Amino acid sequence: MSDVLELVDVSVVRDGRALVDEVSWSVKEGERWVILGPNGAGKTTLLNIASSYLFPTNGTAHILGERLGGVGTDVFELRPRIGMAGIAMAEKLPKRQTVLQTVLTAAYGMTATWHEDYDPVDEERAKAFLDRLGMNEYLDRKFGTLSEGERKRTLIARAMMTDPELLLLDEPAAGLDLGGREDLVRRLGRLARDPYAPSMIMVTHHVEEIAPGFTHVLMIRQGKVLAAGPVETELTSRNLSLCFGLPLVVERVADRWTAHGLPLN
């Protein structure tokens, strides 16, 4: 399998402060990744890296074999083989559009319609995204008067309407209740298991929102990776608690994962 990710002594420098410090990690093609850390860690920061819209400061990212910075890459001719789901797409999407409207204008790499007309081909695949993720009954509906966890879906439809090879999920269970976490985790299940689907990367703070069929781990803190490959093998309760810094103890039931602190003496 090729890489689609691959970091080498990545480091990113802000006022003097490493974001990530001299990281090195690579995904590969299929595979389903999970990066988990506390606030902070520069969990966001490695996901902008893999988006293209971050360069590091220090050390060599390629993305889908494009060396970010290098001679040659054309930035904009990568992102659409990027897919990006999360809370600064979702504040760059009008309000007013419909959910239909919301997920077309992904094809022309817009965020709001303008004059294009767009192929009776680009609609029936908005559809057939948008009803995968439980949204077809809601495609004349105004974006912005969506719940969360339906702007969260309809999110995930956008990213996928170019046919990523890489889609990046940033916290995507961030702000639903449990109702709409499990439905959400229900369905990326489903995406991280279908052979078709791109390799993934999603951000989060909570095992609870590992869905099953991520395959992969990593785990930062303070910029620096901790701990990275099968979760089977790597999300313990050890690695857990160095990477919050504090005792927790994980649990697998079945094919989901929780972690809990221990009691106070």
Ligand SMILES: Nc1ncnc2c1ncn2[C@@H]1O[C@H](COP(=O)(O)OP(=O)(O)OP(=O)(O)O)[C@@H](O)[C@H]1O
Given for the second form:
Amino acid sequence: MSDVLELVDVSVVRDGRALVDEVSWSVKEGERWVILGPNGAGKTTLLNIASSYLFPTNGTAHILGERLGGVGTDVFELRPRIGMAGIAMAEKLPKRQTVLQTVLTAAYGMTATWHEDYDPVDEERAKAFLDRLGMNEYLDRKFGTLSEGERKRTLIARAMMTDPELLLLDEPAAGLDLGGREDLVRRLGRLARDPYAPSMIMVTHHVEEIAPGFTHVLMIRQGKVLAAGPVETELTSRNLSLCFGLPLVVERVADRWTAHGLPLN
Ligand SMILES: Nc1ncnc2c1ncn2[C@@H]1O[C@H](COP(=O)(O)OP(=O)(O)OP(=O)(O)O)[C@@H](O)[C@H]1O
Ligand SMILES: [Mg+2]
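Given the form predicted on its own, state the structure of the form predicted together with the named molecule.
Let's see the whole complex now, leading with the same chain.
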């Protein structure tokens, strides 16, 4: 299996502080990773490296076999191979564009409003992704009028549009109600178990949001890796407690995870 992502001693330093601190991590083809860590741990910064939009201060990063910042690596060729759904992307998209246009424009590497005619094949693809995410009744709705959950599902469909080899999701379930979260976890679970789906990396704060089918977990705290490996061996009460800095118990219930603090007494 080839490496989708390989970071060796990667640091990102800003104002003399390491936001990401000597991280070595590799993601192989077909693996589905969860990144867990408290606020400010460096999760989004890591995703920004994986999306090729941020270059490390130190260390080397290979993405889909290309060295970031290397001679001969063209990030503009690399970027369409990576799908990214996160808050930063949502803010760049025009609010008056329809849901269908929002997904379609991704095929042309655009965030701007659509004026040209587009390929009917692309339109069918966009509709298929939206359908897969339960958004087929919203095709003509303005992106800016969507609820949080509908917006997140649209962004995931958009990220899929370029048929990426690597799919990056930054807190896809944040802000969703319980039903919305469960619906998204189910859809992400289906995607995670689909052998034709891209390699996936999902950032979250909550183990309850880990869909069945996710295979690996990376835990970070203050920019440093605390644990990295298969969910079964690494998602332990000990690791989670160290990661979030308080005593926690993590349990597996059927094919899902749950975590809570210890009772006070
Ligand atoms: N350009 C920057 N300059 C200085 N500090 C930055 C910059 N970008 C991010 N940071 C800081 O780096 C740290 C890590 O940020 P990052 O966004 O990666 O955290 P995170 O783990 O995604 O947190 P959250 O769970 O809150 O989204 C934070 O303390 C943040 O304030
Ligand atoms: Mg973040």
